[in-house]
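Shown here is one chain on its own, the form predicted alone, set out as structure tokens.
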Amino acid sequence: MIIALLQQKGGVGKTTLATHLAGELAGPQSNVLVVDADPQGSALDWTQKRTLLGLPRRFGTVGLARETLHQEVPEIARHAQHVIIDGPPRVTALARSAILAADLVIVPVQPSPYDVWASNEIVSLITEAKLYKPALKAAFVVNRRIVGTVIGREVRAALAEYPIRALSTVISQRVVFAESAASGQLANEIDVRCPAAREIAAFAADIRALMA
């Protein structure tokens, strides 16, 4: 399965979700590869931090910020159970290529009207891609919800007007995710019992259900 995380607006947590999803899907019988298609190379930076700390390899990471993703990633996917594309922060030819490469597109949305509005172009591209790939699946995930607020529910109501569904799991803004970015560790490696680790596990369960 090829999963692409894409959003027109930057700063929505695509790399954090991509690396954590890869960590959840990876295992002794499941080879997972993250394709860093963001020219900023954040997933590669995270992997380098992990390597420098001598932490064990959980999944592979390669940089491939090219507009030929739809041609190259399916070949890469022949050697992995799952490929996760950490996409660019803007709607470009690269984003279009990532959508065409994917079996499933996940669109992270922060609980903000600006993020909902910014989703229009990605949703349009997904709708267009379905003309060529009718089996293409897509879903929103609400990310970086501020704990103790109701705005997450309000955003889910706004997303209901789009032709793609929102996952049931909502991921909150938590300090452990900042620690993860700084240390090259996953949330469940920092504290396996923390709320962030539980939310990521639920997110991965939603993804597995979509892949079934």
Ligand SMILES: Nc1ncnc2c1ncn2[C@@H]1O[C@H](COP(=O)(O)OP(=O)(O)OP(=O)(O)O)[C@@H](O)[C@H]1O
Second form
Amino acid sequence: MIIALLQQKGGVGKTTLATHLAGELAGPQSNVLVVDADPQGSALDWTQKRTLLGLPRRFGTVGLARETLHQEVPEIARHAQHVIIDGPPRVTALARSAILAADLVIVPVQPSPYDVWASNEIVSLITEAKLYKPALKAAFVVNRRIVGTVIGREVRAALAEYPIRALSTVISQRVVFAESAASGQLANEIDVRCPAAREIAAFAADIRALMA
Ligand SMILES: Nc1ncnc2c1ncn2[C@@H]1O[C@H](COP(=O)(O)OP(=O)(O)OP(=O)(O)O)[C@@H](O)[C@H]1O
Ligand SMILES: [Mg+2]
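So the form predicted alone is up there; where is the form predicted together with the ligand?
To see the whole picture, the full complex is given below, headed by that same chain.
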């Protein structure tokens, strides 16, 4: 399965969710590869940090921020059960190529209507791709919900305007995710019992259900 995390808006959690999803899907029988399709190379930086700190390798990471991604990924993915593409902000040609490569596109959005509306372009690209790739699946995931709040009516209404569903799991704003970026660790490596680790496990379960 090839899963792409895409959203033209920057800083919405594409890389955070890509690495955490990879961590959940990887296991002794499940080889996972993260394809860093962002010229900023954040997923590669994160992986390098792990290596330098001597943390165990949980999944592979390769950099491929090229518009030919969709031609290269199937070959690169031959020995992986799952490939997770961490998309770049803004670069339309790369997003289009990632959609072409993907079986499932996950669009992170922050819980404000403005952030949801920022998904217009990526949703158009997904809709366009579905014309010649009808099996393509796509879903929003709300990230950075403020702890103790519910997703407001305005946000749900904004999400409902789009032809793609929202995952039932919502990821909250949690310090451990910032620590994760800084330390090269996954949330469940920082604290296996933390709420962030539970949310990530639920997020991965939603993804598994979509893939089934
Ligand atoms: N749920 C969260 N709680 C707290 N911090 C978060 C959360 N999700 C992401 N962040 C932080 O927000 C910043 C941006 O996240 P991330 O790099 O994953 O976004 P991105 O969409 O990949 O950004 P870019 O578009 O620049 O690639 C990072 O510092 C990350 O640690
Ligand atoms: Mg990123």
